[in-house]
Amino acid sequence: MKFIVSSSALLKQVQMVSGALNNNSPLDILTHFLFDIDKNELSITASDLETTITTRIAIESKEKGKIAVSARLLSDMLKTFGDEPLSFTINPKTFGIEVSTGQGKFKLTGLDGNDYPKIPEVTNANFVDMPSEVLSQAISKTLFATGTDDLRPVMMGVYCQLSPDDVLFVATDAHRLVRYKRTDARAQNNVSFILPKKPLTLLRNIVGNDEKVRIDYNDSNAFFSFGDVKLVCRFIEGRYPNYEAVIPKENPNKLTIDRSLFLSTIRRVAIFSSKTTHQVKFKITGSQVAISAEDADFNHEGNEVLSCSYEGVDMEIAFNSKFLVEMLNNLDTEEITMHMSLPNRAGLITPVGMADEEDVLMLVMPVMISN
């Protein structure tokens, strides 16, 4: 069996998928890509049996037939090389692969490609469709909020409610928590899942511009499909928490601010908190908003004072600097507005000036001011 590829091209393509292997994985098989030969088409498979990606590129031969690769050793390989030919021959007896170029042949033993887990199939599924900037901007507005527990796996994905009005994405670890919403995609019926970390990722960064994602959905599964990409994962199985519930609806005092200069300065005065709490503190008086940091431990200190529009009382309430940090920064509209109750109760992050089919909502809960 043999096929000829362009190295660069194929690269490109090994390292698409690369991302859903598990290194650590007990099968052996599954740290190697399968290659699915089909006469000028080659299809490379990478899985960790939860995620599954599979992504095509045309090549030269005559023949079918499938072996899986070390992912390792073929990644290796090909970053060696610039631009060039390769002609892979394959023992479909001994399963030995020999790679030849211009230069010189590289001979490494490959597995029965039939032995490769079974990929799973659409079956029963419900579709939508989604722009794939909506998808892009939907994992984007909620992944880094997702939890981290191992005891509480359900927070650990990204919760999506799928509706003929609109869908959703929400994220939390119990600490803060993002919901995404679009009205411009829509799903046939209403449905929700949990969607783990790892896909989430991985379409993040291969999710191309401008093209349209098509998203299969059963009882068990969601099948990602655009241009020559297909993903699969498995969805984290449990019950979502209440999500709503969480979220105060009466926040009488409200600031709104640069979002820019907020996320410098907030990055500035957290140098001097305390490296165990990051905890930054907003005294809010009239239309002025003084933020401090300190360490006590170290004697450090940092204050700076913003210009704001506040509606409310003169409060202060305290932070979580990283957390603050991560949201303003996956935000992108000049300016915010923060809605805050009282200094024990959760503040809200809004965006001020976004598109009407794009809203988002950011909470994070407030942490007690030290004296």
The other form holds:
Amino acid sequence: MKFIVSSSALLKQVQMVSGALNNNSPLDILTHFLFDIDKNELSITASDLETTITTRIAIESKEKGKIAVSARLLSDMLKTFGDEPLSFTINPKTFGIEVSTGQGKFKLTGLDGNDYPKIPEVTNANFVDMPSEVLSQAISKTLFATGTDDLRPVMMGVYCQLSPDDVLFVATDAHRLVRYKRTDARAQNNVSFILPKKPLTLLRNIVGNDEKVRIDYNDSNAFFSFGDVKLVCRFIEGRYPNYEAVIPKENPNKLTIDRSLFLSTIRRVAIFSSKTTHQVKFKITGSQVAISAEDADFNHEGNEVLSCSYEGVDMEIAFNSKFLVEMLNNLDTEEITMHMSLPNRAGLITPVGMADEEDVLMLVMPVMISN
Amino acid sequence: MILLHNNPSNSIVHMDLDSFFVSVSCLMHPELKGKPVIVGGTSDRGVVASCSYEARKFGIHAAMPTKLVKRLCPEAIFIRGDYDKYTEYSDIVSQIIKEQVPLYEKASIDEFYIDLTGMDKFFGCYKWATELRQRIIRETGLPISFGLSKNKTVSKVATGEAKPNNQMYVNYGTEKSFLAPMPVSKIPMVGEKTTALLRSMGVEKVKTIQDMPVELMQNVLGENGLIIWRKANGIDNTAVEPYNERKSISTEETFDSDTIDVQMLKALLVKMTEKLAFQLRCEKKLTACIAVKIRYANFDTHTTQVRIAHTCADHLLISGVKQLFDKLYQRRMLVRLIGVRFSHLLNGAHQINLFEDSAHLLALYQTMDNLRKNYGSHAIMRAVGSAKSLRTFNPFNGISNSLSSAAPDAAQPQFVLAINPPKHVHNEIKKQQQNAINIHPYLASQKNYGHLMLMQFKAPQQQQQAIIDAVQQVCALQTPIPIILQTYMHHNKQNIYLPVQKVNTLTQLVKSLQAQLQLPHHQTYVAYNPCINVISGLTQNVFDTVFQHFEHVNYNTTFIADTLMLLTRTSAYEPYTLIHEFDFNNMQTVPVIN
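If the structure you just shared is the form predicted on its own, then what does the corresponding form predicted in complex with its partner chain look like?
Full assembly next; the chain just shown is listed first.
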């Protein structure tokens, strides 16, 4: 079996799919790429069994066959070339691979491509078409808020709720929550599933700008296809917590403030907070908010007063500044509004003046301060 | 910094109040002076916290078990410590030192390190320290000793040598020769175990350590070996630190007698955790590491710890502690001591959880903390933690005075003490139950026997005879009781029952039964307002339909109760069987007891 391919084109594809690999995989073959040669087309697959990604590239060949190639060796080698035609010669009996360039010859041993785990096929699936911009926005707006607690796997993913009216993405780690809604993408019927973090991170990195992403889904898997790329991922099983119930409805205290000013101030003050709790305190009086932090271990202290527009009663409330910074960073409007009720109830952050088809709600639980 | 402390002109004073607790107690009670006085736990398991020099003549020392003390010196006077007074006197001494000294460290309640480096120029450190000591003695009346040298270790050893009520100066350059003739146990941080280890190597005197190569000590004792070797050579660069951050908080309890009552152990752990969690919140701290310690009866001590997300919330800590205990308590062995420790402390407050912390829970915690702040840490606690610890064993035969001592894990039969009403009452109740079932067929599974229930409890099978005897004694003194029943009532829309009117005599009977039986509280239900249960376990809807019927039933009856039944069943799904019937004393007069 023989084929010829451009090194730079191959490197690009290999780097794209290598995100799906798990370097500590117990199955040796999963540290390999699957090369499936079909005449003038090579498809490259990488998988960790949960997430599988496949891409295609044009090659020159007359044969058909499969081989698994060590991911590390191949990428390391490809990185060293500029742009050169590489000719691969594969011995289907010994799985020996010989790569020859104009000057050199490199030999490595692959594994039998037929041993590669089967990639799930699309069966009894529904589908939804989504502009790539919607998908990448939804991922970047929600992904940061997912949890890391292995004991609560459902929170380690993004909850997607598709309906004929809108699509909804929710992420939470039990301390903060993001709900992102789009009305300009729709599904045929009501369906919801939890997508794990890894494929979403991959998608965010490889989805182009003006593409249509087709999402097929059945009971256990979602299949994303766009351009030459196909990505399959298994859903996280389990019931997502009832997030609607914990979003407080009555929030009489509203603080509206310039986002970037608020963000930079919190960042500055938080430098002086405890390095483990990152706690910052807001004291809101009239149309002023005093932001303060202290680290009692080192006697550090930071204080800054901002003016804002505020409706409601004076209050003191404390948050983990890391959460706030991440949230404010992920919004892009000029102003935001923070809705609050009590110092021990959630604070909601919404952007002011967003496009009609977009709706973002960010919720953060405060830190208990004794009165 | 380190260079500075290596400077030979360093002057560190170690001051130690002689037998501090005893001295304070003697100040309060001058009649104790000159007698062998012991402060410490007075129970059998107690240890000596402090003893007077008169007591030391008998070979008594701190941390000696009380039992041994009683054997060595039967005439020793035991007093319980008054820790508030001790703190007060310790503060007075601190105050005097603080006034006079640029830099001091309070190492414990009765120990101080004072850095006099540089004071030499003006006064002469020894003279100065002598005056300070005299002033403390004059103003507090407490004996105090000090040692002066170039570092903390040598000064501390010098204080020990100077005692009682004296002072000592170790000149620069003579530290090594000063330490050399002493036994190794005099070096601070060389405890019983290290002493034994060193002795097994043939090392008895500090001189030997001084002559040993440092690598040998390191091989034997690891990192500590280096420190001990340096201390033995009179080298100690640690600075006098005016303030020490607490690194952990912990609590532990040794039982009067060893126990395997897992339920009680867990309850105690909950109580300890609650106490510590409250301390955390008071200090505005969070913990990230919890540990549980168990010491078995054979002194095997096991500790396990786990890292957790930063928290100070009761429910998280309690469940964590319980899990650790379950992990740790694997051997079915008597337990002597349990303890809880929180470490990795840092400043901060509870991060509220979106799904687990309801507003009610947070409000509850805040209210509980406010109550504790105002009324003391025992003002409010979880019911499980308030269960009394087991201190009811008879020390002579090891048999418990109460019925609670049997292994808690064994499935215990349930006992009921009840009065059996006459047939006409039974019929009435059956009739009403049937009526209710006609209204709502769901009620067909009702199991109410129509007994007037007085007590319900769990106890081991082998105590059945003891129970019968105890009840017999009460009934022998009890005259028949007239019982008046009137109108159906309900409790929280869940139970429908027939209450007893004019309940006084009946309640007295219940109370005397309770006193006689001495049952553990957590497994006992006592009816202070006895009643006959008719229908129980109702839901709101069923209740609403059924109770309309009972509202209109007018029932009035009186009977004389002259027997008490003891019923039992081994599991909740079985019917009760009658074990014994007790007749009340039929003489119409109460026997007169002289």
